[in-house]
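One chain comes next, on its own, written out as structure tokens in the form predicted on its own.
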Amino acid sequence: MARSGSGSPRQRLWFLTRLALIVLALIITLLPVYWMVNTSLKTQVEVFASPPTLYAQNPTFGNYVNLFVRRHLGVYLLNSLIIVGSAVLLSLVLGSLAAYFLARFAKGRMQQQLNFWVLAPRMIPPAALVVPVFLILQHFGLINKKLGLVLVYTAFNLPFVAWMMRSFFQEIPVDLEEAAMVDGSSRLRSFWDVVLPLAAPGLVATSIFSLIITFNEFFFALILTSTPEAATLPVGTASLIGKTQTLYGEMAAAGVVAAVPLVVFALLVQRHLVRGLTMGAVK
């Protein structure tokens, strides 16, 4: 039952204030997305129209056709999916094992030292690492190779995955593993059959953050690749910036194409993502 008296106008004012703030936040968040989609449907002439049009007067999919027919964006997209998917999968496997060790066996001062050294690589600026990384990959013949980027992205994702998954594993009672081992399971089997299924929401949340970071990575992809056979989507999009002109319509279309895989993946695992972000918040 709604309250009567002096409280009602105050509640309405608070409700309208919250609604206005939500609408403002949505406008600020979605306006760039709308403008990107809108620009991708315009011709090059309409993109530079003054004043700018709020919507495409003559919508066209020519920018998308040019991307896949003339600019070979499909190759860059496929490279990104292969490289990012492999790197995230490898980092989840290796990082989960490292996080399990930190959560179960690293105690006291040892845990503090290991936590620091696990996170230390994330503190180093990428510009300071690009030269040694380039020389190492060049020595092993992995420049302009998908495998080279997979190894680099896996190495940079490992600290983040280990740090995230450690907190999720700490929330799982040790008694469950001990009960499985009493029934005859080994430590590795109990980890696979008991711990990982319970930490699935954490794996999903960690994989999404790792996927976004890796999918959008540009610096190492630009330095370590120079041919379409191994370059990723951010590098292919940057190639649309020419010396004499910038193809804004095609760049906007490339942004839409790049956003689709991440949005689809996030929608598919949305339920697990919410559980993963709140896991351990309530005992």
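It should be emphasised that the depicted structure is a prediction, and the values quoted were computed from it without experimental measurement. Numbering follows the first chain given and starts at 1. The term rigid core refers to the most C-alpha atoms you can superpose between the two forms while keeping them within 1.5 Å. What changes on going to the form predicted together with the partner chain:
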Contents of the next structure:
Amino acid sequence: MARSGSGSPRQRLWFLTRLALIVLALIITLLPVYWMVNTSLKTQVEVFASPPTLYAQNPTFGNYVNLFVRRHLGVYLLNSLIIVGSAVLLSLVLGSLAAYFLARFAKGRMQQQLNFWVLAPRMIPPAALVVPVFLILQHFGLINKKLGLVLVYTAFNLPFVAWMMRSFFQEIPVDLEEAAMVDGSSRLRSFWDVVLPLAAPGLVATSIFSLIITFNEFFFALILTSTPEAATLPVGTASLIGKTQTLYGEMAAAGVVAAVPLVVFALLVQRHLVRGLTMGAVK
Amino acid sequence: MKPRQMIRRQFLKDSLGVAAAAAVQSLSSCGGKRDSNPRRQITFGSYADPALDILKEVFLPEFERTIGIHTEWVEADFSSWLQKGLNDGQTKAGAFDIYVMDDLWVPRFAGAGYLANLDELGFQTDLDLVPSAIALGYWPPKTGLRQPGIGSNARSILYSLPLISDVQLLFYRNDVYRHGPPATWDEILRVARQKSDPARHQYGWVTRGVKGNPIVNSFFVFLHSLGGDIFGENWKVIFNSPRGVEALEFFLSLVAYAPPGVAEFDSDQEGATLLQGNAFAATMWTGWCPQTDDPTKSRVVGKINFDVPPKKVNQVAKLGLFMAGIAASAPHKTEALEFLKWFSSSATQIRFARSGGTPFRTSAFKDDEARKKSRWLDATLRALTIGVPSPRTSDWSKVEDILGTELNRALLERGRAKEHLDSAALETSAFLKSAGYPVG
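And the form predicted together with the partner chain, for comparison with the form predicted on its own?
Let us now look at the entire complex, which starts with that chain.
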């Protein structure tokens, strides 16, 4: 307030303009989220009311109860948490090691070639990959298994993690590692003790992006799973679209439920996230 | 600040450890080949729909208790389940024992050999099963056109059974039609002209207008009601005959009294318009009936009645049943057959009807207690007896796409019925010819 009240009229005008733009941006960003939460608390008759109601007239948690009691969304949620958590963790471990190699050891033509081939899988449309992936998993008996999806998601996340982390590692001076090695550290130890802590914000930013991509992935989950044994939350949510009716209230509630794990994770790591988003490949 | 950071870091570390342990524990048991659990069980694969809720929530648990066979219900949205079901059939993966199908899919699944022969498995039909409903389970069809490559002497085999009867009924407002259900389409048009009031969001008619299956289903009743059809002899396309054109023109004249944006309406919007009290009449699936009396879903509780669709030249209703067939690759065929026998028995069907479900046995439709509970059962049985299914061919969905696109265009333009039907007929004929049909 002190800043808004002080300064010349021109400065005040600039401040108010910025404030208005921020409020506008927040409205545009948060309105769909508000509408989702709002719809999740409405009865079906109110969901379709015309004109629509801005807030639930008779708020109810019925949609949430139905989701977990009648539609068994808890099973899908648990599957998602296990599959996505495992895949992201695995891709962060493997991807960081690959990124470290790309940042430190790949030079000249080899660097160009490796960079290209690491990224190449991301250039193939998923629809073109789904049949071969299906056949491979079928061969190993991994269709409709959590492990199958974990492996697929890890494979798809790896290029992204490697490219993201490569730029974070490149920003860390080599001198620091060399100093550690002069003091007797092995290469791996200096990577673990010196490089990784410095790249923690990058790891956090990368993990957030990986989580979002993987948690929301629908296509492969739909094709590679058939039963609640392995199906993920997006697949479970899609099953709320019926032959003749769509359960909009329950879909909105499922959207809220799906957003919670990501929001919680983002809150837990927000200290690193801000720094991670302003350095490396995403700066 | 310091202690708080320590707590958060510790929490993160602990969470990571617990998550990793849980993941390892969970993943260690989920790789490898199929479960060879000898427990008697059936896995259903289905599309989602609220009409299936009574079956899932009341009757499957009852089946488990009384027969001792465990059931698993796997569902996806309508088109995803079709894809999954076809994948399962094609790869013979055996992930499902019973496929729940739209009746349109029976030719596709049965024709491709993805369904087990129920006659061979020992299922016996009887005269109490509603004839138009059980007829949808046969392939090739017992009557009507047969796909190329299927001889006229080929025996019709029972591949699937009805699971839930679903047919298009006339839903009408009893406070608008005070003297009973409208007997003719002309009466619906007359009342729509007289009483529609867009300023008060009151419309004489509402329908589905989305291209593809929804608008074709809506138009289908008008086409047959005016004496038209989709195909004539030898698969000749005749939906653009003078009767077809008249049907579309009548459909468009009625749509003039429908809410704005009806060209983008699917079942949801159609049902919502009626249940919000904004329309006087619509032809909708039986599955919507229970919602009309539920105050959390309807603003016009008690004000909607049901009847068979009105007459123009003929009186017809469109069939759209939920069917169930045993997968050819099912690992538990015996148990699946036990379920079909149990569920289709007269005793279970009567209990199903009394619980609010829509049965497929005449005796269940006529049960007094069931009729009291579900006041639409009488109209549903009458609609089933005059019911017409979509043409029985595995290529129907392609035809539906072509015709549905042109119908939607006519709806958007509110005219040029003949041009659009001719265009659809030309494209349909070309497609059928390329697929090996004699086309007239």
